[in-house]
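The chain below stands alone, shown as structure tokens; this is the form predicted on its own.
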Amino acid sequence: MDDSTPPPPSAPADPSPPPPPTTSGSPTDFLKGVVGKRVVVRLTSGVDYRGILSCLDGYMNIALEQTEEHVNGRVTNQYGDAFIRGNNVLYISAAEPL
């Protein structure tokens, strides 16, 4: 046989990079994780409520403690407890690191 046969191609020195890490939490996990913590609740009207998330249900009805109402970035009212009907909620955001 002839030794002029080229060697088989070698594997690349650096394989493709691993995929970026993904967050494995579901919305339910997030909501369970923020109960008892400070949150921002944005309503469909654009009004924000900031307070401690006391509890919520499957309809996104929310109970907040130590609640402040923010309109256009300004505090307009302060409430001890506030109950927000779920169909008015646009989103819930953590106000402190989880």
The other form holds:
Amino acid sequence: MDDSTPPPPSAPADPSPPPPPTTSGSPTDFLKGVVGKRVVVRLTSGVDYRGILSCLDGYMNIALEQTEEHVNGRVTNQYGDAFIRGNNVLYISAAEPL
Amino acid sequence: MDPASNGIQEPFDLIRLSLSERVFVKLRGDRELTGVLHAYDGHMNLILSDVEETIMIVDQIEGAPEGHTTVNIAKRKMDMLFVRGDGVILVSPPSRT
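Now show the form predicted in complex with the partner chain, given that the preceding structure was the form predicted on its own.
Following is the full complex, with the preceding chain placed first.
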């Protein structure tokens, strides 16, 4: 009809509004939500630590319980408790539903 | 704060509870330490005694395919050691039972 305003190439015209995000809140809310849950902590070196997040602080120092160290998909170490210095952390991923 | 299962409210509590205990420390540069923890601070500077350092030396073999490496392990012992905090990756206390 109106050739002067073509629809955006990647977003077809959709009368319904975009679905709301399934979760909302700040990064801090996420971190509060995962305390006590199973998480994967990836360090900048690429090493993963899987365990239960005991707590963390403003530097992103992390205390983990029942920790497994994974390198290239293999378990290379296990720790009952582990303190990870925050500067090494790349991300914290929830490993179970929140 | 969240009442963690064993009275740990912040990560440094884990370290505080390990004073005078033998701890495992993972450092940058493929180094590991075990020693008795005497003191620490907010940088994770550490004072350890009766320390054994384990150094993993990874060598790429000449002409070998990519990723084909050998690991040599060197160990040494020190009576007393100051560890600068920025080298610390991980500290693990002895399992508390």
